[in-house]
Amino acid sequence: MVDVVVVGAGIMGSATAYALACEGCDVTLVEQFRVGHCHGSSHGRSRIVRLAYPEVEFVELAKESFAGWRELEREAGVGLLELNGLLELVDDPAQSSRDALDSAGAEYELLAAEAAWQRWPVSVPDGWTALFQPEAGIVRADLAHRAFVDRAQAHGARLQEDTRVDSLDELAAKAVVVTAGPWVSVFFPDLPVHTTRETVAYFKRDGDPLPSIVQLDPVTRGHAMYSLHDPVHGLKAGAHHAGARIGPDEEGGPDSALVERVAEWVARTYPDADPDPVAAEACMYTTTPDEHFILERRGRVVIGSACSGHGFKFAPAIGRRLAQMTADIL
C-alpha cells in the first residue's frame, strides 16, 4: 500500500504530488488522460499571474505562490514567470483592488485613462481607471506543469497515465487526494460546484508584451474581460465566467459567439493588435458559489478543487496545502 494516490495530474495535482514527494511520502500521480490534454482546466502556453485581488487574503495567497514559483524555477532550471504587470480597468476606483493591496503593503498606481493610454498602447473606457500593479504579468503554464510533474518523479514521485479512476474505493493508499477539476462531481456529487467549458482566443500582436489585463464589471464587481501574453502570438483573451454549463464529458470546441465578442473586445482595446482571432480553444470552469475553492478533507480524502477560473496562478501555495492536510492522515 502507497503513502498517497493524487488523483488528477493537471496543475493543482501535479503541485500537491511535487509537494508530497519533497517531503518523503510515496507518492502515486494517477491522470486519466496525459498530461498536458485539453479536456480539463491546465492546458495553454499562459495564465495571468497577479497580487491585485479585492480580497486581502488572496493578495497574501498569491504573494506565497510568487515564492513557490521561483523555487521551482531554480529547481527545474527554466524561466516560468515573465512579468510585465497588470491593469485592472474600473469604472470607479472603488471596485478596484486599491485597499487589499494597500492592507497587504503592495505596491500600486492609479491612473486616468489617458495617463494609461500614454504608456501602454492600450486604450480604457473613457472615465475609467487603470489600477498597474507591477508584480504580475503570466506564468508559462505548460512549463510550470510539466515541472511539477517532472520534479514531483524526481523526488520518486509515480506517474499513471491513460488510467481512469471510477471509484476511490478501488485505491489501496493510506491518503487519497482528489484533484479531478471537473471530475470531482464524480467522486462527490454534494459539492456546491457547477462546470462550464469557457473559450479564449489569440490574436497577432508584435511588440514586447503589454502588461495582463482584467477588465472589472462595474455591477458585478467580477471579471468581465481578461488579456494576457501568449508566447506564440502575442495576445490572448477571453470572457470570464461566459461559457455555458456542461460536463466535463460532453464533447465541445470553442463558442463561436464567444470569440466574436472577445474579438470585438481586443479591437477595441488593442489598437496595435490585428483583430482577427488567429486561433481559439476550450477549457473547463470548476465554479463555487463564491468562487473561492474547495479544500476538505473527508475521512481518508481530501478534496482539492474548484479553482473557479482563477486557481492556476496559485498552484504552489495550494499543492503545499493540500500535502499539509494530507500529511496529517499520514
Ligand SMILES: Cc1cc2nc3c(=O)[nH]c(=O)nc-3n(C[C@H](O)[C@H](O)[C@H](O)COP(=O)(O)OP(=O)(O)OC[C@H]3O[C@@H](n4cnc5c(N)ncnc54)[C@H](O)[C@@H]3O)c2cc1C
The other form holds:
Amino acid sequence: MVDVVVVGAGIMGSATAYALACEGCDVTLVEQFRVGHCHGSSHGRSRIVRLAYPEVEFVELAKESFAGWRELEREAGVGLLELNGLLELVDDPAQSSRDALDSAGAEYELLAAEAAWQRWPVSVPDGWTALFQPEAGIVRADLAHRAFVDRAQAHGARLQEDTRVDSLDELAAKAVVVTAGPWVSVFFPDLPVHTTRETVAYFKRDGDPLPSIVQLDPVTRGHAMYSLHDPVHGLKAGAHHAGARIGPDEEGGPDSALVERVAEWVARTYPDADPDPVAAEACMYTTTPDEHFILERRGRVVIGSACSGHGFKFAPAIGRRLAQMTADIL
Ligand SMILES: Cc1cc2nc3c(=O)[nH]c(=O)nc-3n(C[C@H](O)[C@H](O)[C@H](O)COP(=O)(O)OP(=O)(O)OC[C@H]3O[C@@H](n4cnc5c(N)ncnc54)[C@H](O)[C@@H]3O)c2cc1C
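Now show me the form predicted in complex with the ligand, since the one above was the form predicted alone.
What follows is the whole complex; the chain from before opens it.
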C-alpha cells in the first residue's frame, strides 16, 4: 500500500505530489490523460500572476506563492516568472485592489488613462483609472507544470498517465488527494461547483512584453476582460467567466462569438497588436459561488478544487496546504 495517491495531474495535483514527495512521502500521481493535455484547466503557455486582489488573504497567498515559484525555478533550473507588472483597469478607484495592497504593504500606482498611455501602448477607457502593481506578470504555465511533475518524480513520486480512477475505494493508499479539476464533482456531486468552457484567443504583437491587464466590470467588480503576454504570438486575451456551463466530458472548442468579443476589446486596448486572432482555444473553469477554493478533508480523502478561473498562480501554496492536510492523515 502506498502512502498517498493523488488523482489528477493538472497543476494542483502536480504541485501537491511535488510537496508530498519533498516531504519524503511515497506518492503516486494518477492522470486519466497525459500531462499537458488540453481537456482540463491547466494547459497553455502562460497564466497571469499578480499580488493585486481586493481581498488581503489572496494578496498574502499570492506572496507565499511567488516564493514557491522562485523555489521551483531554483530547483528545476528554469525561469518560470516573467514579471512585467499588472494594470488593473477600473471605472472607480474604490473598486481597485488598492486597500488590500495598502494593508499588505505592497506598492502600487494609480494612473489616469492619459498617464498610463504615456508609459505603455495601452488604451485605458476615458475617465477610468489604471492601478499599476509591479509584482505581477506571467508564469510560464507549461514549463511550471512540467517542472512540478519532473521534480516530484526526482524526489521519488511515481506518475501513472492514461489511467482513469473510477472509484476512490479501489485505491490501495493510506490517503487520497483528489485534484480532479472539472471532474471533481464526479467523485463529490455535493460540492458547490459548476464547470464552464471558457475561450481564450491569441494575437500577434511584437515588441517588449507589456503588463498583464485585468479590466473590472463596474457593476460586479469582478474581472470582465483580461490579457497577458504569450511567449509565441505576443498576446493572449479572454473574457472572464463568459463561457457556457458544460459537463467535464463534453467535447467542444472555442466559442466564436467570444473570440469576436475579445478581438474587439483587443482592437480598442492595444493599438500595436494585430486585432485578427491567430489562434483560439478552450479551457475549463470549475467555479465556487464565492470564487474561493475548496480545500477539504473527508476521512482519508483530501479534496483540492482551486480554480474559479484564477487558481494557477497559487499552485505552490495550494500544493503545500494539500500536502500538509494529507500528512495529518498518515
Ligand atoms: C482560460 C483560462 C484562463 C485562466 N487564467 C488564469 C490566470 O491567468 N491566472 C491564474 O492564476 N489562473 C488562471 N486560470 C485558472 C487555472 O488555470 C486553474 O485554476 C488551474 O489550472 C486548475 O488546475 P487543476 O489542477 O485544479 O485542474 P485541471 O488542470 O483540470 O487538472 C485536473 C486533472 O485531473 C485529471 N482527472 C480528472 N478526473 C480523473 C480521474 N478520474 N482519474 C485520473 N485523472 C483524472 C484531469 O484529466 C486533469 O488533468 C485560468 C483557467 C482557464 C481555463
